[in-house]
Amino acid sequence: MRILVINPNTTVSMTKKIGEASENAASAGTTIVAVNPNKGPASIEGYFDEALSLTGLIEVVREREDYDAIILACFDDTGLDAVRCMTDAPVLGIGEAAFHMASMLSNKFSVVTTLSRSVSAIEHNLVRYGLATRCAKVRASEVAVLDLESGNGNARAKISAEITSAIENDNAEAIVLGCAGMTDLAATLSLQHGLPVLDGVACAINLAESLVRLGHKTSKLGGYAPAVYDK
């Protein structure tokens, strides 16, 4: 099985981190290829950055068609519908994957994301996926995406503090980490706080493997009918 993992921003260090997390989550025999576009924003924090990233993301998908599944490793699920129109392989966003897994492990979960400007997009996705009633709150840690790559010593502490607030104030029973750049924090934060802390990258890899093994493809009826474009 071959899974293409796309970081829609252009930060190579984040792509490397995402690739390593994907390989750790994947089953034996699954090949992970982690890539990012050559053009676009260095980080995706809000609607404008999402729009800027789409051209580069689509180019990456058009160049690579020999994969059994595709993972979009941006928590806003940037370009998810567009990419599903481009292939019949399963295409998973790490946000949607993490929300569904959290809903199967808890009655209520909270999301801890990066900046306040990212909260609205996540809330909109929860409504769209039919999971808004399962999410107690979307919380901003006020940690910029690139601070997760720079080794900012306060980043983990800020994220941990929001998890504490989610447990105490939201009655959250699970936490979803709302950024692909947080992928390396999930295990230690879960142990520290004593509840499931889900990383969307690992969730998406495991769900994608299951869909491929079951032989399922993206439906080409209706909204995900094949895209018309010059290859």
The other form holds:
Number of protein chains: 6
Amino acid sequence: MRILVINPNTTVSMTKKIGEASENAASAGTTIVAVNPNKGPASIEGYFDEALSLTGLIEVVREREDYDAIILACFDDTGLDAVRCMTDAPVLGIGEAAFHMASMLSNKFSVVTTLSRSVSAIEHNLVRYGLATRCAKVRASEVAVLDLESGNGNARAKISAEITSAIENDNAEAIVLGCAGMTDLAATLSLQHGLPVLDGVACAINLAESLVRLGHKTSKLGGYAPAVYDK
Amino acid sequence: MRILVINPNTTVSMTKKIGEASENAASAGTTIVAVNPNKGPASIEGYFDEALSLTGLIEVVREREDYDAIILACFDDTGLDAVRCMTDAPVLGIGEAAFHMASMLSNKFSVVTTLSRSVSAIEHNLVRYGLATRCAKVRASEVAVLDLESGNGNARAKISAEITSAIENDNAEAIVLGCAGMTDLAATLSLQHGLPVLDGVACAINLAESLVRLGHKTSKLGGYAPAVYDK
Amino acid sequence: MRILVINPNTTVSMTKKIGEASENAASAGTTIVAVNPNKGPASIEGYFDEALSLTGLIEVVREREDYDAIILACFDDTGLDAVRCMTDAPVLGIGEAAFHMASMLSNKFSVVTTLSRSVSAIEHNLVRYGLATRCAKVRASEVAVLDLESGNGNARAKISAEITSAIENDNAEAIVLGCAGMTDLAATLSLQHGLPVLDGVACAINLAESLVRLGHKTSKLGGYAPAVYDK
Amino acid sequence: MRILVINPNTTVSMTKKIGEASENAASAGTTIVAVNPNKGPASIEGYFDEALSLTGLIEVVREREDYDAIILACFDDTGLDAVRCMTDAPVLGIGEAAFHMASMLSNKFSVVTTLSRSVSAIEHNLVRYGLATRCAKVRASEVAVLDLESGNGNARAKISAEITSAIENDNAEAIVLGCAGMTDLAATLSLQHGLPVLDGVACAINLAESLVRLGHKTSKLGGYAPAVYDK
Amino acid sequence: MRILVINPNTTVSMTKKIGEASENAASAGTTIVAVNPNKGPASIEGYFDEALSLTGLIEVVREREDYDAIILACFDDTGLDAVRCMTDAPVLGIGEAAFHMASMLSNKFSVVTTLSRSVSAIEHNLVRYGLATRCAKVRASEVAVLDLESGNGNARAKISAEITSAIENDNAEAIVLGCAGMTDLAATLSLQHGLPVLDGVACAINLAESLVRLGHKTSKLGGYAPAVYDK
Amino acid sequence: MRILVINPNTTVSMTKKIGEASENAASAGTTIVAVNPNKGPASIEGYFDEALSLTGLIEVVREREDYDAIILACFDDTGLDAVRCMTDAPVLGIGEAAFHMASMLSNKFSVVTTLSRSVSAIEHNLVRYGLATRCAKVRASEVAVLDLESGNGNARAKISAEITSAIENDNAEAIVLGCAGMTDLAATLSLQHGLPVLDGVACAINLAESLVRLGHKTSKLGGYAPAVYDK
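Right, and the form predicted together with a further copy of the same chain of this protein, after the form predicted alone?
Below is the whole assembly, all chains and molecules, this chain first.
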């Protein structure tokens, strides 16, 4: 099967990291096609960046037909509903995927994301999915998305500190890492802290493979009825 | 004061109707500037159209500085969070405005909107605003947005039928009309059915004027922190 | 238009302050009639005081016919439902008004009110309005209502301290001042802390004017059906 | 022990019926003192009547010291919070009592009350108590409170029809009768329909006896801190 | 009347303590039959122990016919739904009983239970009953169930510390003790801290007596339809 | 990898059907071990049966060590929390799995299960998982579990009728089949009705494979801390 993994921002090094994480997570026989739009914001931190990325995101989807599933690799699940109207293939956001999986491994989880300004959008999504009751707290590590790329700012230590606090103060039983750029940190942090630490990219790849194997499609009744193009 | 009223779709006749409704609702001394993007979908019915309209919408806002408030005149409140990051002027969606006002006139209200495929997005917004508990039901009249423009399909009768059903079956005490294109129907339907029927355009204009007079600004802490351009 | 602004307690200096705040907030052409009942509690701090004030409050409304809207100027929104049954003019509570307006300027707000014993009633109202999900926390400054009048107890400093804590600990993006007696502090506190600080009196005046201009009435279907007098 | 049972309306025949129902429900050794205020509405149907009854209700409580618990015998739980500030004895509303008890006998219950205009207040209370999730539906039989007294209007048949509908359509597993005046109908309706039918008067008497035997008091911390009189 | 009080664990000294607490709480004329299963876990701390205890619990119920009500004396309300299918007599869990009663004495309560691992199950029950909105926090004192029996670990001091913290930090107006083994501590802690401290055993006995006196039965419609044996 | 699929009832033909469905759903390289307890109820319809099955279920798990994941193949997710305490391998219920997957394919889904008496337990689980807001309605087809095995009662037609009603009346965009015994009907019903119809057995197998590939474990912090045996 082929999975189209879209990084909605235009930072090629992130697309590369996401692509590698996707391939590591995928089964043999699954081809990962990791892409980003040509134009748009270099990072997505909050509502404005999300909105600005959508045209490029939609174009990426329109250009392609040969995929069995689509992953939106921004933790805000940017464009999730719009893209679901464009196909009946399964479409998953990495935030969504991580939330659902964390809910199967724990009673309660906390999220550790990048900047404070990103917290709201994540909280909105949790409410929408119904999983706000499963999330104790959405925490900001104050590490910018591009600092995850550049290595500035001691990203891992800051994220780790938030995890420690989540275990002590939130009674979190699992942690969801709240940014595609944190994908390579999950395993180490899990070992270090002794609880499940979930990376949305890997979760989404596996969930997408599952849905494809099951032959399940995005419903075309109601909210995800097929998009009408060129209105 | 000057209020920028943005019709996120590109149908000029709707922008004109919205502009007129805005001017009727505005106080003396308020200048209404009604615009639509140059490019984008001709109507917004559901998630995909919303997403496609955002780039044009954002451009409209970027081009202008001279406004005291912004109204997003699509009942889905398209782009609300993104635009709030672009200014500290008050920004209101017409759906949001109508929901809040209906909550001050009744214990429960129902919404009558256009197509079934639009219901989901409205329900999501109600949950986000906290007002889902005030809304008995979101009903689809199955009148397409552009049929409101063209007069096809007996729009008013279908909407009226849904209102009758809402009073009988939902115990609705007020009705919110779920499309900017229904703006001219509110008064007649209210008289006909004997309960408040709210048009989001008029509600939003008045709410925006209120916020400006109060000197209140969109908060720049947290989720609506200023957008970073040209990332 | 004429707006009847009722201070449900009998402290004339508060009525005067509320009246001035109302006039400052009102548009030219709006006449403010600020009144309080003849008998009843001198301040409203909690459920008992609310209940005791209602007979006088209802009398004030019964005596008058010449108003286009009514404001209940106690942050508990004392008598809101009862008065809505007495008229089809719009009726707003200042707590209600502030909560709705704060919801249009921020993702989350906190409330700073007077005594601990007043917190419960405010929390109940937030739940009723659906806006509990928009409120991070209701905080008590432990400043008594009448100390706001007398200047005892360093009211402003205590309220300011709670605002600082709300920004740090609640992630509040806006503040709602939880007492009619705080009406004169809003602007200074907003400047000092750099986020919207809302006064319910001013919010309510403007919202009432909006509803009257829109020609909207309190619904007479269901819970606010007309009161039957002299049962 | 002595239980003060207050009928907040002034209809003496209802006070008498409530008193008899209370005595039937009480244990040997419990004295029931059933009273109503001297002045106030003859029946309570909705928010306005509730508000108007409070001064008389409060006076009834102030005049008496010799009680171990207080029951407010109006299904709207009129004055519940205010009276709890006036004593540390247990205070129960008959609606509240019936909702809690129904929750111990079934997964879901429906309420059958008098007029449509009373539904809202009951729904508000259910939300406040947390028990809205346990209630499938609040139904209006359209029987006026005083028709229960006079025998007009075939009260029992109408209430019975609503119960039938609740079982079929709401999946209700128990019924709560939503008016003190229905107190004498519970046993017959239960037999007739084969499910628990709860009368709030009897529930409240027994709950009050339980709380007194347990030595439990209304908390004086927070919202029910002692009333300050003669402010 | 006869009340069957089942301690779902096999620790005879706890059954004895529960039996004594039950007798102290019961009215004259009520016979308490306190039993525990022959086999099963010695203490119930969390989900696994709950599940393991059910077969023995069910056997205890099957063996007996002569009871008017059943109390499940484990704070997790172990087996509540299953046992309700086995009889139409009222069946109450001690957690359930305490939550309902605390809700009649306060706006908000906190729970102080034994180990962290027990918190989740209690939180699940609160959500199920609808009373999660009435509970500020479920706290773990880290006192093991059997340490309550043996006197190890300074149980009372640890529980008391949690109560102090609940009053300060949770704004709790009442406390529910979260283990049958804490039954003898309630009165002293209430005196010490000056707020209602509820013991589920005593609450449940009284609630059960009330339901029996009222002649109310567990509904046999829907979820508690009679169990089919020997499938 | 090896997946232990437990049918909590003792009907061997159902275990066989579940085993076949599991094998069909599994990837090459996954070994399915489908088992049922030796003793216990022949079918699980409601709370009592669930409880009675737990000892046998727990024994099945205790006897085995060689598994990478466990599936509980009863739509009530019988024993889910208890079994999660017995291992750190992923443990999934088929109801849980289907709910999560349906949430990734639609805005809203309805459940079609067997008997009315089973609806409550499913509703409770939906609330616990946070997914009640994603489920429009839980419907009973009134087909008994063992009639699915025997072919009595025209199972498929009744289930199909409920699906039609769900699409028309609930606005369901997807259907979850609410019994392990319906596993073989999903594909045909999906084709027939034109929307996703999910079978929990297949969903759970794939989700379990995903979790194992990801190396994720059930958290041992908090509610799922390791069971203490032989207490």
